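Starting off, we have a lone chain in the form predicted on its own, written out as structure tokens.
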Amino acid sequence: MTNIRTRFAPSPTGYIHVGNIRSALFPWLIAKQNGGKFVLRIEDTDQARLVEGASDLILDTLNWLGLDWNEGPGKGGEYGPYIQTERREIYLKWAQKLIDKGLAYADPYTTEQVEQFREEAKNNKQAFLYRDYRPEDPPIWDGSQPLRFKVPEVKRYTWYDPVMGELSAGPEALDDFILIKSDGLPTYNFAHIVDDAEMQITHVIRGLEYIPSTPKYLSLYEALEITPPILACLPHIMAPDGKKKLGKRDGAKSVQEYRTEGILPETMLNFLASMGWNDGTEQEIFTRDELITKFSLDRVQRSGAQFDEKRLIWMNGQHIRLLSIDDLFNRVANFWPESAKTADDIHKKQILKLVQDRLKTLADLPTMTDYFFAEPIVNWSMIEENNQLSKLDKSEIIRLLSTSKETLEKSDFDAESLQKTLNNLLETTGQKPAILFSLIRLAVSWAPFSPALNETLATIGKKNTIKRLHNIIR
């Protein structure tokens, strides 16, 4: 297929979650891989559910993730507008085609009448199908009533889904459905088919929940004489227990929350791409370019993929390690502790280089670096909770710290000299590194972990190190 054109068509009805982004990522990858176009379309016809600012949030999230679109809001394009409420006349033109062919009718029924039909079907132990109650002589449609599609032929449909394989559904899946609502706006079922045709979309990739509606779409494609695009449905992202679709009650967050918590955009893309997809190897960490090169729909699994936030955080640490120190420094600009406010960039980069390998998220930075810039708050419970240090009595702690202070005062305090000094201290005190070095580390940082002790002391500096040891001994 030439001229690949894929799309992401979110509704601005709330925050953008991981499932939304996966539905954007896969078509973006296919477009990039094939030198095609990725189209962004805002589907805002459900006016009752619109959330103010949601459209801007969608654009901001996609920009942060680097999922750049070729056509759409802010970019324009020859098939615009790319916001559905600005395309009313286009939908009316296509609706008129169906009316002219006798395949659309004004729905004259009230809500109460429809409810009576449902009850009647139930009493007859039949499934309720709107087409069974189709009016014989419907009024001329003037826009004040809903416009319904009249299914032209009740038959079985079979189609191929690149992810789910060959699928089919019988007549029970076909029914008359609303095309244009009484407010003059189209339904999703109608609008997306018109838009995809007008915008020459070649691939429609969305969630598994759209499979039951696909026969209706195929019937409408036929009625409009449109060749359907490739229709692919992605398996659900499952809750951590693997028993149900991921939802808010399972701790699902917006993508913006993960951004605030220090997850990298590269990590989010890698994580979502690998949920239900792999390239056939043991590789887990993929760069953006590797994903573009290796991704294919036929390697997306059919079963749901469990959401594992621990894996996301582990993966984020791996991606942080791949960054150059200058790149990482730019990304952590808003994550430094308040104590680093007056520190110069050279000193901050030196500290960042020390902690880079231990960062799991950018939001770990304050905890891991605050003690480099300011006197840490003493937390004796950290000694009490340490299995080995808790066995030392007070006098032994004082002895070890006093000996360390006296010895360190004689060191040149560069990393190499400090390592020799620390090794000598092990011989002098007769202690194990796990005890002596842990005690010194806590005394100068009161942090749950830190980089190599010699580099930590060198960065804190001789004056501050000796001062902190003195205060703790006192």
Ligand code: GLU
The other form holds:
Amino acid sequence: MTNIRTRFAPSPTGYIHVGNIRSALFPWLIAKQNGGKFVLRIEDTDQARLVEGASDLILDTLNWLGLDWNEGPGKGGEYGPYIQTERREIYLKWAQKLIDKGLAYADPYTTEQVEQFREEAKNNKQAFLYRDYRPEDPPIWDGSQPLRFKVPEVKRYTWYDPVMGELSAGPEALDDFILIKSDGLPTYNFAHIVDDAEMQITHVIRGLEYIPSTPKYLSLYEALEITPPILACLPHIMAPDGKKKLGKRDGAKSVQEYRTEGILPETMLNFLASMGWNDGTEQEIFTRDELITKFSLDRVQRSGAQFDEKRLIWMNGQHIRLLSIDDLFNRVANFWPESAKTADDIHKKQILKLVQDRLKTLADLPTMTDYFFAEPIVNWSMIEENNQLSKLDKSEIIRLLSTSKETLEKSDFDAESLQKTLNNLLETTGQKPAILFSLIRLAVSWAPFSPALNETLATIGKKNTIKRLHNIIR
Ligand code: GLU
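Got the form predicted on its own; could you also share the form predicted together with the ligand?
Then the entire complex follows, led off by the chain already shown.
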């Protein structure tokens, strides 16, 4: 297909949770892989639900994720403006088209009257539909009443969704819905159809919750003589228990929270893409470029995708390993422990190299590296809780540490020499690595884990290693 144009159309109604981003990622991928355009449109016509700062947060999140838009706020483009409240005249122009065709009417009823109709329908055991109460002779629309669509034909619609397959819904879904509210702003139902048409959107990709309303949209497309774009719906993201839609309470954090917790943007994209999609192989880790070449809507599964934060963390570790040290170094700038403040970059990079394979999130950095920069806080319970070490009595611990200290004092402190020294120590003390090395490791770091012992000691340096051992022995 040529001239592919996809869009993300968020409403600035609050924080942007991980599920929302899939509706940005998939259209972005489709635009990228086809050399098309990705449009960002802010849908702010529901004034009651607006949250201050939410638009900026959306832009910031997309920027961080690298989901760059070709047209939209801050970028401009030939189909702008891209903020719905700035497009009032455009909606009025299209509304006039419907009025002229006799397919829109001013809603003359008061809330009380509508309540009465509702009651009546209920008593007759019927679903309440506005189209059953269409006024015979509606007033001329002056903008003070809602403008309603007059559904031209009540019929069954069938359409093809590239994810969900053939879908169909009957007349029950069709009603005279509001096009323009009495505040002069269009409803989502009307505005998005006008905008997608004006902006020449070829693919509409959004959540499953829009399926029941699709017959309404199809009916409006017909009335406006617009060829509908491809309509694709994405399955829900389910809570970890797999039973309900992921909500705030199930850990649906905002993307910003994951950012603060040290998740990489490329992990986030990989994670979201692979929730409910795979490329048909066992591959789980995809770079951004691989996602662009391999993604396809028809491989998105139809059933709900389970949200698994443990998998996200695991994936993040895998993506961290793929980074060069310089790249990783730039990304961890805000994650170093306080103690690293005065350390020089070369030393920091050396330490990063040691811990890179073990970092699961960037926020692990302080616990994993603090002891390289500052005296660690002694924590005897770590010995007591260690299966092997807890069996040693105190005098044995002192003996082992003293021998180690004496031998290390005589050793060169490059990693290679240290490996030889440590191996010799195993022989002289007759201990297993699981005991001797764990003990030395704890005595110099008091950290839950550290990189290879020879490299750890080399990086801590001779002076500090000896000092720390000396203090523990004392
Ligand atoms: N503004 C809608 C939302 O935030 C967008 C739905 C759509 O993509 O059409 O849910």
